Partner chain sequence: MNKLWSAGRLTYAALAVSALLSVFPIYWMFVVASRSSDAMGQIPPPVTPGGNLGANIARLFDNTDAYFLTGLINSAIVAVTVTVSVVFFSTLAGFAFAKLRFRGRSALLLVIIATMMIPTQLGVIPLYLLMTKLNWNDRLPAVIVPALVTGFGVFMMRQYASQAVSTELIEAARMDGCGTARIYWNVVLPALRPAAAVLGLLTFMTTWNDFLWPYAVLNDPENPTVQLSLRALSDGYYQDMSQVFTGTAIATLPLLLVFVLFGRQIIGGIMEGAVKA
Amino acid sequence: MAVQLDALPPVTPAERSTARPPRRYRLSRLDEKYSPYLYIAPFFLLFGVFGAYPLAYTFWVSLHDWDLLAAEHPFVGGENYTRLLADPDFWHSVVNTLGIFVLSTVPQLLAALWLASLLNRRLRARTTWRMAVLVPNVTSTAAVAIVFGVLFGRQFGMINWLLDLVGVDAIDWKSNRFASWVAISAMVDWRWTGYNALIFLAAMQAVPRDLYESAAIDGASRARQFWKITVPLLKPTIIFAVIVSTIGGLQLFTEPRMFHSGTNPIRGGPLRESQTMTMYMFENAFAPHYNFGYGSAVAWLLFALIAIVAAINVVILRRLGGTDGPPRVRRPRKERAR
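Taking the form predicted on its own, give the structure of this chain alone.
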């Protein structure tokens, strides 16, 4: 039996260090772990106070018979919503809101795209032109409504005067339902087209120039470059603009309220020609009905309508926009045959 004399003694495991890491190292780890939450916390705190809490409180109020002049507010459950869905004046305001929204938003975004394309070209005093399109947006809404109310006047308005020059009879813009939609949509388009054009222009600045150069070499016209390169690459920006326009368009209040400045203007005309959902909500929640619970139910259905319309718009734009990858401009048939 051989005895191994050079065998090494068993290695004892090193004792685990029990010393605490330095304080500076611990603070660095805490900063790395928790500081991102602290940076974004102010937004969520403010949103919780001024956004989520009023939303939840409004829903709670909508479940009560909440007369502002009464001391007791009994719980009625979904009775306000049931009455609202059978209220013809409510559906009248829904149709008005959607009609004004379509007449104002679609031309507005198309005009903004066209205007941004013009501003993206080489122009003299380019910065001045770009800043000038934002001037309507900084104008007071009340002033805009008063001026447009004069322009669309029945007897002395400039629009009817222009129509008379081309042989069209004068239109009573405030008494005709569809005509009042057109007049209010003109106000909205005038104020917000330049704002959306600057958003689209900022996105156009990020489109690589070599795509346009390649398309020009392949013989693509300027219009073809716009629809095949610019519009597909602007799809995220267009979706953002559509959502913002949807929220603003369905919450329209000041323009129709100022357009009808006669007796009881919150009705949007004697026969509610242009009363929107926000005006109907105000009419019920405050003067003359003071029914806060019923007005809160209108607010919640308006919130649901905005969410549905925004989702529909996004789905339609995604289906029309094609893929998110770099666009391919097909060469003209004559070029491919060479």
Given for the second form:
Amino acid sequence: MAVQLDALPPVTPAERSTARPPRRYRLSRLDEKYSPYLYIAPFFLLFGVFGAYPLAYTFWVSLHDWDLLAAEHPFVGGENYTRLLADPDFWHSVVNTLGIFVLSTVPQLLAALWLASLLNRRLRARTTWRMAVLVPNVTSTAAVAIVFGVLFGRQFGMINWLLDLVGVDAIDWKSNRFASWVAISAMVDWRWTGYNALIFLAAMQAVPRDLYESAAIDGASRARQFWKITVPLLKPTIIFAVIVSTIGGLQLFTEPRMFHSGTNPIRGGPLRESQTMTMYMFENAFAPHYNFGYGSAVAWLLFALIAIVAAINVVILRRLGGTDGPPRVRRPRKERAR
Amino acid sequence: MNKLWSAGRLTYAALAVSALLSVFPIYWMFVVASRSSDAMGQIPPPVTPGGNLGANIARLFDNTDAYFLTGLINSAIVAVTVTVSVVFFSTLAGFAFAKLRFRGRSALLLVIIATMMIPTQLGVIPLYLLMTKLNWNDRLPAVIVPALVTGFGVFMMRQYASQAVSTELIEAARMDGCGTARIYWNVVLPALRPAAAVLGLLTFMTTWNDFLWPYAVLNDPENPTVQLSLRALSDGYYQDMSQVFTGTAIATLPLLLVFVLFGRQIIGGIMEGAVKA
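Based on the form predicted on its own presented above, generate the structure block for the form predicted in complex with its partner chain.
Every chain and every other molecule in the complex is listed next, the one we just looked at coming first.
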């Protein structure tokens, strides 16, 4: 035991030196310490039951021969997955999903960049323009898919009528595979271009304007300024938008499902012209097949595909502009040092 | 002045075309909704409203395949309940994450962010099995309960609260003897109001618009949400398009109304969110 040699009084915590704290004070200590858990508990409880548990359970179900109407669900291991990998209809839906995804995401983001650069100019009635380009985003997806289904009708559709005016023959949008991809992509583009434009616009407004001033003095054209200053500086936002569009684009369901309403809706047309992976999951898990094991395996492969495509996107975008180098905003050294 | 910032005639022309493309399908939806069903076969297609809206609405609500009125009421119940709950729980949890100290705070926040990445599809099948066990299939709780709180909402409120709620004010309230619950109600919630409003609007619109999960779990045609009523209408054997379009127009109307009233806040919210992401 250490011997206290100096004459100073022993150090005691302040609260102990007084008498027992009043009840209210103790309660408030408890309150401060534990109430945060109470406040975040609803999320974790609900997510645990309706989010995390289903997630793990999907995997468990995917390892079984799980017919909804059967009493027994025998364990089959990876059989659902091996069957799926040899299933031409599954691969057909993968190709459809990727095709529609590329057709919708690429033009959408390019158009959004362009639209954002328009909105970033000094405009009269700024808010009106912004609202006009965002309005597609706040409509009902199912409703709009029905409307586009009619616009893209073969006989009386307005698109074919317009094409006819410029001398193009009527296109069978619903039963030509590539044409149906285009029609569905058009819906997705219509809905999301304005939304992405506003996200890009926000990032553009943070770009220091003197960068453009000096570029203009050096004789850089407007297009050159756009590609050499705006786009590189927007890279983080573009990556964000690409990832969000990837997650959304690969999960596409409502648009193609409603586009084909009436005839073979869940198959995406008579010959599965635009059946996406989510639709294939539904076809197997619910009516007509009720094969939950197989459907769950589709869900997991969809998840894997999303992860892979998102990773590829990030790698590609990192490379872009990596060598050609964005014009760095140089900060004074003092600020950069810690 | 740099040419980049001036908006010439070309800029306005391009914006006008974009705006027209954005608005036209919605406008045309209302045009067809207000005409008789032979409008669909006309060449050139009609682009001005007709006088048939009332008759179409009457036929729509009488249609025994769609249960449209039930759909509207159900959607209203679901969207309002979910919105109130998401806003309440998100502001509460966001406040805790932004302003209160507790063990495991950053790890738990990371979990919440991670949940935002999980696609809905992954949970549909087991969630369906769960709802069967709870005996909630074909009933509204199946749609409401899983949506009562979202990772996105918690994260959004946390981001906003960490800068909008002043720590001094919280300390001062504490000195005056406020418990954390009162601090939340009297200090934090008023400060969070603008962001909470945006979260509420976005939640309302997403919930009203939701299709995938209700489609999976509400199989009873007599108890649909409004989006499922639309599905029933458009899958019908005989398609009376003006009636279908009346349905799509009515189903879209609440969203457009919210947008017209609060468009400015929604735009602000989207642009805010992007800056911080």
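Just so we're on the same page, rigid core means the largest C-alpha set that superposes within 1.5 Å between forms. The model shown is predicted, which means the values in this text are computed figures rather than measured ones. Positions refer to the first chain, counted from 1.
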Would you pick which one of Y57, L211, G78, A142 lies where the chain hinges as its rigid parts rotate between these two forms? Y57
The angle, in °, through which the smaller rigid part turns with respect to the larger between these two forms is 17
Keeping the rigid core fixed, work out how far the Cα of D31 travels between these two forms, to one decimal in Å. 11.4
If I align on the rigid core, how far apart are the two C-alpha positions of A41 between these two forms? Answer in Å. 8.0
